[in-house]
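Next up: a single chain in structure tokens, the form predicted alone.
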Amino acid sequence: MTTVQQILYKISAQLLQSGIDNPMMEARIMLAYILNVSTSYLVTNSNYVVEPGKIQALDQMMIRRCNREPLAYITGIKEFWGLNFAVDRNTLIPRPDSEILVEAALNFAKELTEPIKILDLGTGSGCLLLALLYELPNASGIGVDQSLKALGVAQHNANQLQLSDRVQFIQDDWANSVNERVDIVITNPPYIKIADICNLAPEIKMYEPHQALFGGIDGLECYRKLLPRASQLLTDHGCLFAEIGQGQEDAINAIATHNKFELVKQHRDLQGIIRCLVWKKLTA
């Protein structure tokens, strides 16, 4: 018989050995998926006998792991906002420091006193829209992405929300297709240069999508493309808000300007990056 404590002390020993962070942490939350219970239920019920075949599927899910798949992917689960997104090899994982987009369009929507619309360019699995449409019961919003598989990621999501009565997803490159005005526009493009690939974790380079990690040699190609458009769809007292990388805020902000939006305001993730910057147009 195996009880879930030493369940937990051989599969994080394995992790830790495969280079893993927070080896005890992931353990957990892999066990608990498998039994289908809270990590507290394995803090309190340490000595839970699991039967022969739970131990099985946990060791499928071991292999996986210790291949550096990333844990979000082998659950299918990613928490975003306080709320769980399902996910997968075609999106992007959400991540903590993205959260700073959702909190600044928050702040600003608060300023706004009717109905409001939001563009997110660049979706994936839809958590930054979702986020706030989940916020904003005055809101609706549209979602777009190349990726027609991601689109399918990201209206699970909104089914399983209960928003796809306030969003729609539409296949297309920056907004092409789309004619009508937005008082939001959020979005978390691909920012990481090509040349970098090799400085990336594993988890990152061998299993996320690379046409949603890599914009261009310089990082700042999907800028380029995505700012203009932004700017002919935001209303007059819109808003763009932009996740971008370290160091990038000067040259972005240059395109920016370029395209007739006035920076007002910047804002640092967890670490202290300027991760998240804000314009509105310029107006004549």
The other form holds:
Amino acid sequence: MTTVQQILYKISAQLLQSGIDNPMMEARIMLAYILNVSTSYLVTNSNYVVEPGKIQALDQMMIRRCNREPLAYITGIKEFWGLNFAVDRNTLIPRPDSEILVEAALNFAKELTEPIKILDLGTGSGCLLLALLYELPNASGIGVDQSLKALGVAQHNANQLQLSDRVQFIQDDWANSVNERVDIVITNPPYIKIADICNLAPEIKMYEPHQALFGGIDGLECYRKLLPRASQLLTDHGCLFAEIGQGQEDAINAIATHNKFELVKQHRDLQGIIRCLVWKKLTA
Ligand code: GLN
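Following the display of the form predicted alone, present the structure of the form predicted together with ligand GLN.
After this comes the whole thing, all chains and molecules, with the earlier chain placed first.
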């Protein structure tokens, strides 16, 4: 007979040994997932006896996690903006820091006359665009990505959130085939320098799609492509919201200025790092 408490001790020790931060928290999340209960249920039911079939399923999950596969790929779900998003190895796992882009775009959307049109460049799981559409009932959007497999995940998320009638997903390289004007462009493009691969956690380096992570030698390649296109597609009163890497603000703002954008705001993430830049178009 093995209880919740005994299992949590055992697997959190194994997770710790595999170099995983917050082993007890992850142990609880995994067991709660297998038992289909909340993590707080485990805390208050520590003497509950877990049946052998569930322990076997947990062992399978542990093999994957101890090989440093991200928990979100194992469970297939990541919460973002309080919503559940399906994710797999074709999509980046949404990060809490990216919620700042959603917040900034929502604040701007209040100033716009409806209906609002949004374009998400490099949509991945669709998390940024779908969070915005969820909050803005009179908005519609286009999500663009190079990866057809990622777009399949994004479409699934749109269906699950009942937003599919207001969103269109297109396989494209930075919206070259889009020809309608939009009020908001939002983007979290790949911005890691290739040489920085050695500094990444195994979870990222070994499992997340490199196509969604790396922005060339200096990390800025995608901004050079997307900023001119965003400038063509934005309406005159529109705004562009972009996530950036640590310390990239000056270099990226220089590219934006070159493309006739004017920086209107910068937002810091939960660690105080400038993470989101907002530009409007310079009108002559
Ligand atoms: N827009 C998605 C996200 O923020 C995917 C970003 C990407 O693939 N670089 O998670």
